[in-house]
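Have a look below at one chain only, the form predicted alone, in structure tokens format.
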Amino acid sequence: MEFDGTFGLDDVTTEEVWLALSDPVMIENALPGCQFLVEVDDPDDVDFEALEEAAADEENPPTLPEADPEDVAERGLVEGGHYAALVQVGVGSVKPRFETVVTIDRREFPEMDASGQGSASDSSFEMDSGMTLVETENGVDVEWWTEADVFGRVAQMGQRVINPVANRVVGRFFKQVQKELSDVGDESSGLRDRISNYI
């Protein structure tokens, strides 16, 4: 299955929706149904129950426009990094509870890509993504695409019914996303010079 598609982000800057977008906890708080989002050394060897017990007895730090630009960096994402996260998204009449792995291939501004897996009782997939963010006359645009092979429950729904489910949690993620980052361009501030400074 292939997905793909252009959500475009308003007075913002490049350079902000990188920093955001590199963020393992604003993506965390925007995909809708993600659990968590933490670094792991081993993809081969991720103890999803104990990450999520964890994950219930944290707080998350701030996101921009609260949190310090250098902190966000610091904890960003890294290429080659491997990343659990338990996603759990409504399919049709499913609900499955993705417990996945992703792995950072690429990362060089303003692009990035990303491979990975993710298995439920009844359902898994592998992925392949990536997005180029591209400056625009209002802000930018995050153009974005996935090859998704699925298998189990989910895949005998078929991309009919998958594809407005893929769009409905893309829009919501960018939506989120897009609110996080409203105030960042608050000239009185000062971060948005600071974030571009950065970068």
The other form holds:
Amino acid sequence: MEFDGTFGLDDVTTEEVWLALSDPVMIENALPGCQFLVEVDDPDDVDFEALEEAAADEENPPTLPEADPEDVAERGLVEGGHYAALVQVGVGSVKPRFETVVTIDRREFPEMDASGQGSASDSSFEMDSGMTLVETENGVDVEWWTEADVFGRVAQMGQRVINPVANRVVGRFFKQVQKELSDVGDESSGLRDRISNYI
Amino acid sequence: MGAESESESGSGVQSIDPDDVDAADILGSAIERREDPALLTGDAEYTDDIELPGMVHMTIKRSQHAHARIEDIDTSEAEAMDGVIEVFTAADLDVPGSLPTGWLLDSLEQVDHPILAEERVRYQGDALAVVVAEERYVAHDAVDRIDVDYDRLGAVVDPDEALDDDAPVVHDDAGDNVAFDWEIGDAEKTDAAFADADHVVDLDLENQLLIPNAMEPRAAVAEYNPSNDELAVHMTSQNPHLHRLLMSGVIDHPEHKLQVRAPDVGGGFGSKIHHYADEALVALAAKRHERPVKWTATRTETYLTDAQGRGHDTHAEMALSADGDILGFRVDTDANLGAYLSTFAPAVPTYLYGTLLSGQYDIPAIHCSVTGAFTNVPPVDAYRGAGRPEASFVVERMVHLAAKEVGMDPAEFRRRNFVGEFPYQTEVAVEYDSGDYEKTLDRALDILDYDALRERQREAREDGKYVGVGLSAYIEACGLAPSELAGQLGAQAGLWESGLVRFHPSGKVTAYCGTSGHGQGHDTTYAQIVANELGVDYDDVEVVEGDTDEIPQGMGTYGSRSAAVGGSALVKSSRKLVEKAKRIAAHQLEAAPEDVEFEGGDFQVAGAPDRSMHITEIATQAYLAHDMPDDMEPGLEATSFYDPDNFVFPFGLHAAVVEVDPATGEIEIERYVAVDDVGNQINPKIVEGQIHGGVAQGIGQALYEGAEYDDNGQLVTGSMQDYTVPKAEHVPEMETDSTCTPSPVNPLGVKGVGEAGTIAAPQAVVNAVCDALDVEHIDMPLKAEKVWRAANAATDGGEN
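Can you return the structure of this protein in the form predicted in complex with its partner chain rather than the form predicted alone?
Everything in the complex follows now, all chains and molecules, and the chain you saw is the first one.
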């Protein structure tokens, strides 16, 4: 299955969006149903139960604008990095918990590619995704695409069910990103300058 | 019952209360089905209705991938759940556990078909593990907690692609994915016919995969008694005796200690003929735990695992003379067999397909070659019509194109090429028993008012409306026989049927038949047959089917065989029984048996009207046994094993009139006319009902249905929201009529009707749509987008 789209974010700079979309904490906060998103060393050996317990005990650090841009850059996605996430999404009558591992394949401002797979008890997926940030008059367009293979119970429901779910998840994610970033825009231009230092 | 006229066309058959029918007329009367009150009031007993003391529930963990190596199955979390009794996998099995193939071909590559996959799964839904739990919902929850590590492999869905050199290999033992190569007919003679032809038409066409969608999902309840080793399996079966035989081998349980019983069964359409893993697993679970075990497929499971139907990619060519004679027919088909060989899978695209390619026509040269391909979809096997719809579709689509090619009206082209003399030996092995093809054509043309219809079509076109007429002159073969021939062709079972007719001492009758009805109305029709033969009241005849403990042997219900073969077995037994009764009557009436006449239940001494006894009195006398002829045993019952001499060949002419909207691609079926000749009709109302249901299914294939998979072999039409089974609003009013050409093959003169509508309808609709748009072909299902594209390519003056 292929999905793609463009999401316009107003009153932001490419650098701000880049930093925000590079922040695992921001992504975790913005992604509907995401229990945690953390960097892991070995993508083939992830103990999701331990990570889930750890995530439950810990409070997430602040994101921009409260966070120090230096901290955000420090914890940001890196090319070749592997990230584990537990994501629960309602698809039709089922609500699978996907144990997901994503690898950042390419990261060249303002473009990023990632690949990953997720598995639940009765369903799984494999995907390749990418995004490009394009400066516009009002702000930034995030052009994104995903090619996904879906397996099991979720696949059986077909695109009739999956497409609206994917659109809903992506829509909510970017809306949340927009909300957080508009706070960044409200801050003094000093923060903007500091952010651009970390690109 | 009021006798209101049933439909405006006046073609509906009115059902009758059996009490209003004279005994002499019971055979052939459209009496109400005696099975309906229980089905309508909820008194019917389906497998899932069975509740037994101490019963536990079973669910099956199924592969989420269409093709993968199994690296690990972790059942620990499921086993730890409260209420879970056991989780077992292939590693825990100590029985043969491999499903057999019931029809072998010379070139067949037989592959192992384990009831639980151990190292590799080959279709989405392949069984991996079994959960047995105290509660049904616990069993379902536990299945989701089984963790399977897969190493996913490439999958192949389409039979053509499976035969490519670089296709993923489904079975290592069949590295080219070829299950068999098969041919029928005379290749050289056919080549010569094409060399002499004035015209040749050719076409690539697909007969899409279909999902059977019986109303009742498959289910089984098994109970085991360890003290006597008796195992009973109540299941949704079309053929309990066959399931008993096959299952006894699969689970290594003695056949004579295994009972298979089909309670009421909510439809099958072929999907409940085959021996699946699931029912064997239920039986094994019951033995492992010595408790009754129930499994009922979810609708999702039926979509994933019921054997599918059709799945042909075909190239066909027809050679024609300048004046419209069919000279030769060449057909090359790749048949999708799915991931494993299901019970009768090899027979369906071969002997049930290639042998029907002469259709209703006198074709002097035919050659057909079929390659069966393994793919990563569920096993493909018999589905209502089984091979014959595929054949009729190819023949009738080609005849439609051929008529156009030689510039003849399609009705007249058919008439010119019809077989006229019977019996008729085709070029593809079978001999047609009887027929009168012009008669059904003429009747249908008359109902359609064909000439006026063609005139209206021309006028409509001038008004920018696209009206089309599609004809389908179908033939089918029912009551596969005889067993000796079937054996030569590879059948691993006989094709006879057994029937036992038993008088009780009180004069009541029970008839037992080895067929196993699942909606066809056998209780009614068999009682009509036996009441007629014995001259007893219809209400005094009870019919028993579907239980291996009650019925001596049997072959089940499929292939429209029950009336022709099962009904004939009951006739044979009834006649044996009457012979014995006649000798008892003669003895007690002090006459010679040859002087005793039998009519309407009375044995009467010829020329002495006051010396007679009714057969029910004889029954009492036979059990009293106080005054029997010398050397005659007491009792009055007879068993027969009836093995017909030949198939029977029903036929008919179906026609669809459609209007297509080229702006939207939408199709409206304005009229549907079905004229069928199924030989003598035991119950015209039941015949009509079978035609209605069959046509609805055929229209479903033509317009709506189709199993679709993505490139990974994932079913994307896995629910009733994604796979369109036609609903009432999708099915037009049908105008049905019939002619009657009795079969000389069996004593009832019947031919079979269970599949006729499904065989006839798809090409009637497709021919009509192609006629409306004047396009060569559109592959089924004729969804609006495809039709729109074809219509717009055609109106732009391009090829479709």
